[in-house]
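The chain that follows stands alone, in the form predicted on its own, written as structure tokens.
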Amino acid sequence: MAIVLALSGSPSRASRTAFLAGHTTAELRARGHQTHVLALRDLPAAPLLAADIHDPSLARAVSRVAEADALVVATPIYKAAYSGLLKTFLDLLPQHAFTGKPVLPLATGGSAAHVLALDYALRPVLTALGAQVCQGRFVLDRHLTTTPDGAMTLDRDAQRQLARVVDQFDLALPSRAHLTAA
């Protein structure tokens, strides 16, 4: 099965976007894929802003992207665009970092007015990196709730819609046997 790396582009520690990335990777893991989540907010800020790819933390993050067979790219939508944190990380990747890799874009946001940010802001950047961009999903904040104990949940309708795009993404994932034989 495939190695899938999820990039969580939210700067917030308690994040709907991070929950969505975790939920999606758990679904993929249940299907037999090896999954990892890279919370971009945990990368060191100064080297990230300076695009210092020689920094050990950043070098490891870039290496994890290269080692992945596929990626989930999750971001909050702010002012009709994906997060600056995600943009900063994507900018330090090699030009063809996603070549041949299926990429599932996911976004969270407070207004349906921002749903087009996936197609008009994020998709062009993923395509420029060489990604095989799969159908993504925008989830409204109101479909993600926090329980009294602090856990987050995704409402039933949003779960069904997300499951559909995860199904399609799963079909695009290469098998490890196929990759080893190539």
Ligand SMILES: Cc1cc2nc3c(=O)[nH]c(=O)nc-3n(C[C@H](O)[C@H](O)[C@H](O)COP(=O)(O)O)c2cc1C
Second form
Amino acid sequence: MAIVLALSGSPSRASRTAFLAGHTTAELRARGHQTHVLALRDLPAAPLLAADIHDPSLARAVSRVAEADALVVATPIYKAAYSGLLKTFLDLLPQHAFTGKPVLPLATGGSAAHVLALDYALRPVLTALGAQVCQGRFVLDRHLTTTPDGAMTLDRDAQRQLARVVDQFDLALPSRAHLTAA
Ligand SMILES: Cc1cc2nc3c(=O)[nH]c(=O)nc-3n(C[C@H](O)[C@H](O)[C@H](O)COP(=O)(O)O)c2cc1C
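Swap state to the form predicted together with the ligand from the form predicted on its own:
Starting with the chain above, the whole complex follows.
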């Protein structure tokens, strides 16, 4: 069992990316892991923009990254890259914050033309933080729909494709027993 923290990097209140992060953590819990989600939009804006790491909420968020064995990093594609909100948070972290941690990158976007943004934009940033970057997944926003009662759903094919990526990520996760013994 690993402790996995999902960072959700959309500024939107009703966020497809946040839903995807939640769906992914549910898949990981079903595989026996302990999961948490950190919605970056909930962090206080002024300290975040000022990189005030002494702000208690930001300090706690940074600690949660340090405490996690692995991370899911989920972002909407904005202007052919990851969101500015995600980058603002990643810039607060120590240089080697992800060292030794498997990281699963996820993105939602409106155009298949930007599917490679995970590789050309997000992957280098995660690598610079020391991450062991796992195979990620880009999900088109039209595959995340809202039902008349307001609930969001991920279509069946996208669920199956995501489950395969989660299976691979699961193989990269350390077990807590192993970590304790080390
Ligand atoms: C400001 C803005 C810029 C966007 N730029 C792109 C883009 O360059 N490529 C793309 O595929 N989708 C783009 N989109 C679409 C979003 O990535 C997509 O709708 C995503 O699922 C939104 O995620 P969210 O609901 O979590 O905010 C953009 C959306 C917004 C609001």
